[in-house]
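One chain is shown next in structure tokens, namely the form predicted alone.
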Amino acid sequence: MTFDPETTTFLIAGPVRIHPRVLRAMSMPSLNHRGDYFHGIVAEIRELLPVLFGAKGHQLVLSGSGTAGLEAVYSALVPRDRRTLVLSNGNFGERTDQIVRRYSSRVTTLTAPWGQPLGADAVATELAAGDVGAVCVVHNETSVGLANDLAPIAAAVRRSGALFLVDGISAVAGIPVDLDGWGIDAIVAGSQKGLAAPAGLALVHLSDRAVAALHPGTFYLDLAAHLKSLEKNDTPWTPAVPLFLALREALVLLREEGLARRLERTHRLADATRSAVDALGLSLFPDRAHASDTVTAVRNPDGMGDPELRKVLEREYNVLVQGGQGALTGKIFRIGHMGIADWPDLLVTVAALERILGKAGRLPAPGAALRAVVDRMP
């Protein structure tokens, strides 16, 4: 079988799979951003963001990936006269803190091997220490499938008064996310994750507290430019307009659909895919008690590497899933069942990799795999 991309099973952990209806949204011909009907579709998107962040607050739309929401935020609000922390334990830990350091130069890391969850007892001696103005984590790190227990980190950021920033570009929409509960004060979703949108739109949500301690940071990205834009259902530059009109259509899907509903869906394929690759004999590459909902990294068989596994899974049976990255490329394999992902996606990639390992000889247990899908199937 020839690779086709307007017909693959498509699972990579972002961009995902975009809905007909969003991607129609797109053709629509040229609009003037400043004119009142691209007005209109600003203002159904703000109506629309707390259906995505599953909270009110000061939510805004910037016209660049999930990483200049990051920059936006990291250089608006890591503060310049005290330490700022950064915890790490992933590729995009490590993203936060090359950005952060762009912005200030008291900035403390704390690590953990990737793969491995950050440990809160050891953020809460590093905030008891003092002088921190923020604290800045990934909550969901793709590159090697975990989620973060954001839950008892944030409580010790709470207490110690500083800034709660979060890297929740592909935990919004699909895995909980309790932005009153923990106190987050700004967190960053990127659109081409769990809300299945395309690619090129940072979505930021700030708190009171995030938007009283704004300072100037990057000009084009600059957050309180932004919001002052926002109160005309405007934009202080000229936005990215098609994302914007399939940025409302995703949003619209969304609220069909309900978030707490998106968020079982993908628990549900986040389960199988776990119980299947226990079954194909392979085994996972992070904790398994943190293992992400929305990917799942899983380590290579001895012997196959890309070549053999995930080029033939795309060459042979026209299925796209993703590769490791830094030092796990090779190393890892990477399973996106987030936004519209379902069974049927899941279904075919599983009996692909069944077929694959059977045919080198690899296969415990034949059709067990996809047992496993099927019995936790609605």
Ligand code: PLP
The other form holds:
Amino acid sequence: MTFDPETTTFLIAGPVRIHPRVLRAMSMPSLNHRGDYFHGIVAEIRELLPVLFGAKGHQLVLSGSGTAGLEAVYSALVPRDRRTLVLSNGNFGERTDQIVRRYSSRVTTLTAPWGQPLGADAVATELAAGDVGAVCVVHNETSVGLANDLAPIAAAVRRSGALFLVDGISAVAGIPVDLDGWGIDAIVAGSQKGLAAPAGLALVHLSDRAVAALHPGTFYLDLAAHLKSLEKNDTPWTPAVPLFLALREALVLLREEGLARRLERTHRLADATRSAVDALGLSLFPDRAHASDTVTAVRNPDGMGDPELRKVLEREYNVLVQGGQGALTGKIFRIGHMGIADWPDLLVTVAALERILGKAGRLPAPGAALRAVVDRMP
Ligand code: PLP
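Show the form predicted together with this ligand, please, the one above being the form predicted alone.
Let us now look at the entire complex, which starts with that chain.
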């Protein structure tokens, strides 16, 4: 078998596989983005967004990848006159730090080693030092396959009165996020992750408090301007029209499945993946107690790097998983199992991994990893 992008088993950490209904939804002739038909689509999207976020609020769609949403939020909500606390324990935490530092000169960065969770106590201690106006955190660190435990961190932030700004790009519709209960003021989702729409849209949820605190940030991504246009089911500039069509269909699919059921399926797939990793004789990269349900990061076995593992999966078995980022390049591989990923995807991937490790004489118990997945199927 050779790699074929149209038929590949596609389990990278996002973009994820897209349902044919969503693909077909984009196949429309050009639409007038200032016309009634398109405004009707935007109106439907507005009605459907609470299905994605699991809560109501000020919710909007930006044309641009997840980072556009992050830049929109940080540029408009990071205070100019007070400190911002950035929490970082992976590649995307470091990215947060870079973005926030573009918009503030008063940034304190609290780090944990990559693969280790951020502790609420350290956050509380830093908040107690005073004058923190906003706290920024990545909920699910895609780069290391780790979900930060947001509830206790959120409680500390709430007590301090600071704005709580969350990168939820690989968390939303993949792991439980309690926007109201945790007091999240802004969260950004990416269209290409748990929602299983094409890449290129950022979905943003803002609390009342966040909307009241907005100050001018970037021009193109001005959240206040987007919210104002949205009142008329409009956008300030030309939106990515085909992606909006895809977004509507992906949201309808999510509503049909139900957010709770999507989270449950994602969790079961993650649990099965972790069990398969054990049975393959491999080990997880992150602290197991905090392993992410949307992406599993696995250490490459000794002596087997990307050329011996990930590239063989791609070339021989038409299976795509993702490599490591930054310092982890060649050291880990990551299996994404969010969105509409399902059991057949996982079975093929685990079977191929068994075969590769078996041929290399590195498989402790043939069949055990597949058994681990089968035993966890519904
Ligand atoms: N933050 C997290 C947690 C991510 O997983 C990603 C992408 O994988 C990003 C930010 C960047 O998003 P994008 O590449 O859509 O701009």
